[in-house]
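Encoded as structure tokens, the following chain is the form predicted on its own, with no partner shown.
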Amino acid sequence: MNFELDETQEMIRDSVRSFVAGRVSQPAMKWNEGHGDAREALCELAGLGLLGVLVSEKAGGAGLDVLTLAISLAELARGDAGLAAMVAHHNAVALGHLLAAGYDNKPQLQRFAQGDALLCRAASEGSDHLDGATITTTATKQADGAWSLKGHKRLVPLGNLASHSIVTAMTEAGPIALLVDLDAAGVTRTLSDTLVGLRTCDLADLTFEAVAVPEANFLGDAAAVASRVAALARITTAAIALGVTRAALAAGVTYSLERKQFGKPIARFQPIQWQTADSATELEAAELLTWRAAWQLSTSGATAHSVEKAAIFALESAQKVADRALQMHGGYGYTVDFPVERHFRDAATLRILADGPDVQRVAIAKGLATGANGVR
């Protein structure tokens, strides 16, 4: 088994990493306070070829694959993980949805992957995001084959900022999916509440009253490719949890060793070390993870349920890690003076992103007892 990046994984490593030390790490904290927002450090990932990682290089994008894609995602989340969120949800959700339909529009699918317009995939409701079966929006046919859309859709990441979105309304056939412009008549957005975490994330709330929306955009059957885009979506979840995790373990070792206790950096008491040490190694193994899983969905797609393994362990490393990392700062860790609070916040955010641990647990826990995720 290979465990190394091949050189173009390392190139856009380093690429990312620099990027972020010289343009996200800093204005980061302005941002997550809501003093302005990341809009130009989108059009500059834009300009690097990192709003269309997946998207082949004759549509425009840059004819990459997962882990190159959750690579940049994981370092791009040590500087912000909203910014990420966002990169990620364009890339993965709303692009992986079009590609995994496969939408033929090559111009369209050019300005996406090209960053000239940002795509979003609007699909929850209500109050209960789990409960992917509940879909109240509609989709009724019209005589000359357009579809006249009608419904409502919560917490949009680039709700705001996108000119297209991937909208999932029930039929009288069951549910489908269509590529509708956020600009047509009919059409309503809304700023959401500031969340705990993930602050520089876009999202609104869409409405769509009686919007028209060409035949031509019809995407056909949601559920044909909901397995895949759910993949996608957990997979670069975790991904950004990788980058909340490294970021914050960073944390917590630096100020270690400036905070002094009975004369000595507190880096020197073994219960720190041991801390330390456990979070570095969560760390390590939440990367191997992630990296397998992502470069199976990049090859033959079989993942048996290594997606949801990679995102349970990531997601509740991150946590774990920004906890420890949180408590080294004694009373510090509680302002905004120093960014290990908001990793911490970033990290219990992303829980509720991908389904949320639990409903991972669940869907491996079934593939044992049915054989279909044998125990090796």
Second form
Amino acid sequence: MNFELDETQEMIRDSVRSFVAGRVSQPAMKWNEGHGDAREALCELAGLGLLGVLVSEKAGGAGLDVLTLAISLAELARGDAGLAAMVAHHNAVALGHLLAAGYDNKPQLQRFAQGDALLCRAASEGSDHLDGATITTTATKQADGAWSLKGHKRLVPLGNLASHSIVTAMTEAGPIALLVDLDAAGVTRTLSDTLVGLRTCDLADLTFEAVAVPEANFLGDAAAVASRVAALARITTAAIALGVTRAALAAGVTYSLERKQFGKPIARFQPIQWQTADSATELEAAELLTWRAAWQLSTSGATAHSVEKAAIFALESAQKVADRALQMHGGYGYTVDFPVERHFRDAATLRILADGPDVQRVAIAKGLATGANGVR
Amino acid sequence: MEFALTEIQQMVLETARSFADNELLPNAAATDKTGTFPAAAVKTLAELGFLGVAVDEKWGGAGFDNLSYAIAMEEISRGCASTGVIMSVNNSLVCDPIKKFGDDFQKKRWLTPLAQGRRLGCFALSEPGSGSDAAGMRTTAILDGDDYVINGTKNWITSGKEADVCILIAHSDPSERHRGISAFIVDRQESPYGIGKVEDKLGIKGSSTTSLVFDNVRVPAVNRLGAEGMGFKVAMSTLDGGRIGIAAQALGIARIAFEEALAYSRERSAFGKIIGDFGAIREMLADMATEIDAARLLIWRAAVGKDRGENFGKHSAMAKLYASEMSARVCHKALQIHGGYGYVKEYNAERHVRDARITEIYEGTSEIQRLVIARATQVAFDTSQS
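Structure of the form predicted together with the partner chain (previous: the form predicted on its own):
The complete assembly is shown below, putting the previous chain first.
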């Protein structure tokens, strides 16, 4: 048992921290208000090796583990959770799927891993997406061996910026995944609805109208990699939530030390101290659960639903901590002049990613019902 | 970062669990009902080295680390919460301060028999009129020749009836507050003191809780633990460690409550299906499992911090606060899952609710833990003080 970062993890955390201080903290407010986008920041993150974290060095990536990715994302999310969401999607969900599917086109993999091109994954269709059997997007094998893809995908992160998307589709034999060039004929990208939070994150709806996908881009059975991709999505969402939680805690405590009422800083009043203690404790627990699950995913594989436990705890404590921090700010917390309202919105939005805590509770409960010892 | 247990830690876990399964769980309800001290269990704890888990072998202990101690405490308390607190007090509140502040004479004379379980210890800080505000204590220890003369009453002393070695905190200089406090090892055979009221409690009924009455009790000056005036520091540092033990006790209680509720939810049917398959029960069970894991990691974080010689006070306060409140929530839900059966003594659910409740109170109330955590957190952000 050891809770210290190793040298590589510490080095990467520090480099992300200084990147956030220099290149994210200031523009984050503007990105969130829709002025300019974070494209340039994404390019610079590629330079730090953060767009191919899980890809082996041989294939042009950083060759690091899930835990190191989670640590980086938590740090990045302290500056901007929407930016972190894009980085998480590219690394864990999209590249994570590609790696799990055994994709071996080295030059293409290298382009994604080095950030020369961004990759997204389009799975959700806006209704019934928790029920994998009801994918309405279809892929039909053509005479020349290529696939013809038809359907509509909603709220795809990086949908506008990515060059390619992994798309899940139904065939007669079951759900498959295809790697689709988003500049191909028949693809339409539409800017998605604006979300309440994570506004820096690029989102698009993707429509595929008889899009021809070469046979070489067939990624196999989508169900076979679903649990690995879901685990990566959940653990990275939890990591982003940690960053939001830490940012919100810092905002609340810093404000409470400055703001005076009745002749003393409000930080000296017990109701404020109580909330501070609860927030600090919940953050600590959320971090430990997240690091442990990420460590398990990096080594032997997650056990006893540790990923779902981390996600539930991290997502729900982010919202509680952000809510307390906003409340500590009084009326100022409700204005865009302070970053706490953004943390509050980001926390609320994170809860709907990666299926959300309610679905994860069902996963844990199902494991318990089948005799898994859920707690030891 | 890595989250694996060592072979020794794994062995401690398995030893403790099998003892709990075989000897504690079958007797826990009777121990609660009769309110009798679990003497046989405490004897076995001694044989297993669990009364001095983190004491060096040189001084008669098992020589394991504090993480092993936390692991053992969880398993033992899962078996019997009363046995858990007796173990926690002897390890954390008695052996630990002698190990940290005692001289070799004191270690040889008291630490060794305490760690071996040949003697049993208690810790006397609180008084009828002072608990969280420890410096408000009234008990005095006035130097007279080669002895200190002790006068006063201590309250809420776990194992007060059975223990024969007492770590006593008292004012050696009543004109000062914190700085006038000293710590002593009071040997009941050498310096007989009185046992006052034996409390009738809501839970942990197998452990005694008494007051100790000191009426001109003479204690040799060589029994003073640490320098004169250092007693408040001894007490606070001891409680930092004690919180790990009580947090682990709370966790063990939550575990057994959860396990029994899960089993009940798979047996009981309503509306034609097993109640464990209803969304409402599933949600409770999933939350219980999640919070149990969170508490364990906070406890292990604090224990590893202690093993590494870090300043672990904030982490042990977090572990104690979270684990105790978690345990109360989990036991409450576990009782609820049992419905009416949860409210009767035919099942154990009501006992777990009663046992868990104390963990939010003793060795620093939740309010004190929040104060400790808030101060540490605020200081970290306070640029005006750096």
